[in-house]
Amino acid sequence: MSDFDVEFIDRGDREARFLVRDVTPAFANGVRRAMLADVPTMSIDAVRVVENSSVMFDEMIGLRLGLVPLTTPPGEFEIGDTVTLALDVQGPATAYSGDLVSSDGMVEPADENVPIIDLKEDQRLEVEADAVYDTGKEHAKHQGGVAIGYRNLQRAEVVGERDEFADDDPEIVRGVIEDDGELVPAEAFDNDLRNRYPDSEVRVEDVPNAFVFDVETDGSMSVEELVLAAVDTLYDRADELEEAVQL
């Protein structure tokens, strides 16, 4: 695989938008799919109920616990590894994800304020849970990326003055446009080209092999860690295929 250029447009721990140049549509889609299906995370998979005097069935408690995102540092675990967490809350109180106590400091609830159940007077919830390290293709609860998409970078070029009697219909674009080398998110001009070029006729076309990714994680890892891990899985698959072909 050849090298490619990456440029961040917006960047945060859990949300980011970045431009990738010099990649094929197949590779861009491969990265998206890898982020969803191939990057493993920790997620609660088995629950042992010690006491549950709440109004909610054990199975429903287990379902809610399984959907709590857990921090998962890349490269620290192998597929199938487990970490034990415990929860013990006495009512009247609300049991939150932050009440989970982990046996491994690397695996903690990514958010402390995810409500699990509201306990009334004399109600108690005490459980032990095993979080397992696995991939999104095995179960959606292991998907570290919760919102991942991409679209072609578009280039805007002024081709003339706007006709005095031209239609006033909105000229809607989405994503990011490239204007004289500047990357401009479409929401900066309310997705309507007329707001950015009020008196001009503009031609918009896709930039070949350039894609803008929008990525949001559940907090199990940062966007950068998720993307790099996804790309690594593609390289690993390519190496496996090369070895298989040479046999």
Given for the second form:
Amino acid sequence: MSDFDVEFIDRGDREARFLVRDVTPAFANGVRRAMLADVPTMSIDAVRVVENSSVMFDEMIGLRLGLVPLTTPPGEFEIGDTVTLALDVQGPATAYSGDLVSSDGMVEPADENVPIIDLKEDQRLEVEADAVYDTGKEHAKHQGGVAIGYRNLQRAEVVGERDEFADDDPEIVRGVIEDDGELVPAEAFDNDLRNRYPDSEVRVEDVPNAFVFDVETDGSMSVEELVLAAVDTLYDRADELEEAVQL
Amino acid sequence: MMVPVRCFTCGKVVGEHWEEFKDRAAEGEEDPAAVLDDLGIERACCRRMLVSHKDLVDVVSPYQ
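Next up, can you give the form predicted in complex with the partner chain of this protein, since the form predicted alone came first?
After this comes the whole thing, all chains and molecules, with the earlier chain placed first.
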């Protein structure tokens, strides 16, 4: 197992940005795709409606419940495992995702304040729902990652004085730049290189095989758990291939 | 009808921010752009989910 050179730029529970060096673009994209499609999460998949006198059809309620992210500790479940949740709200009130009662303490709604349906006088919503452990490949509601992307690290290098009569156009860069080994997010200088290097001519070029990942999760797991689980699925696939081609 | 649970494009959960956005910007006095920034809704795809939303449950419920 080779080591990766990883450096965090921003680090939060649900959002992070980190730099990975010495990986090929193909591998970087493989990790991104694994985070979206191959890391399983719990999500409500089947709903038994006991009573629904709200203004929405059962199917619409089912769709909304399915999209609520549920916390999923990695390594605790197998694909296809189910956990039952129940929701019982009597109007006048709003049914929130936080009203879901789970039969398993590990699987709880990650966000408590998602409105499911607004109930008026004498309306009631009582459902039993089965959450299923599956991958984003099966249905987008199982995706743990949200809007995951990566871009090349860029190196900024001062190559001389700025021409006195140079055009006063903005020099926009996005992502993260490397300046003498220091990593600077482009937002720090409002994405305009002129703010950081007022009187110099700067050359910006991509650093080969260094990628800055932007990872955000829907709350079903932390960024760290998501990235590690994604890389593990890649290893599992490689092992599977190795086994398949053996004589 | 009800606010969408997630952003149609990227999948971020936006529903949980609707009530605060409604109180502060849609029916309040604050600048919607500033409120969205404050709520951490940065991408244009997620912002349009709240900016363009209209609650219709109150309109529909009498005809139930």
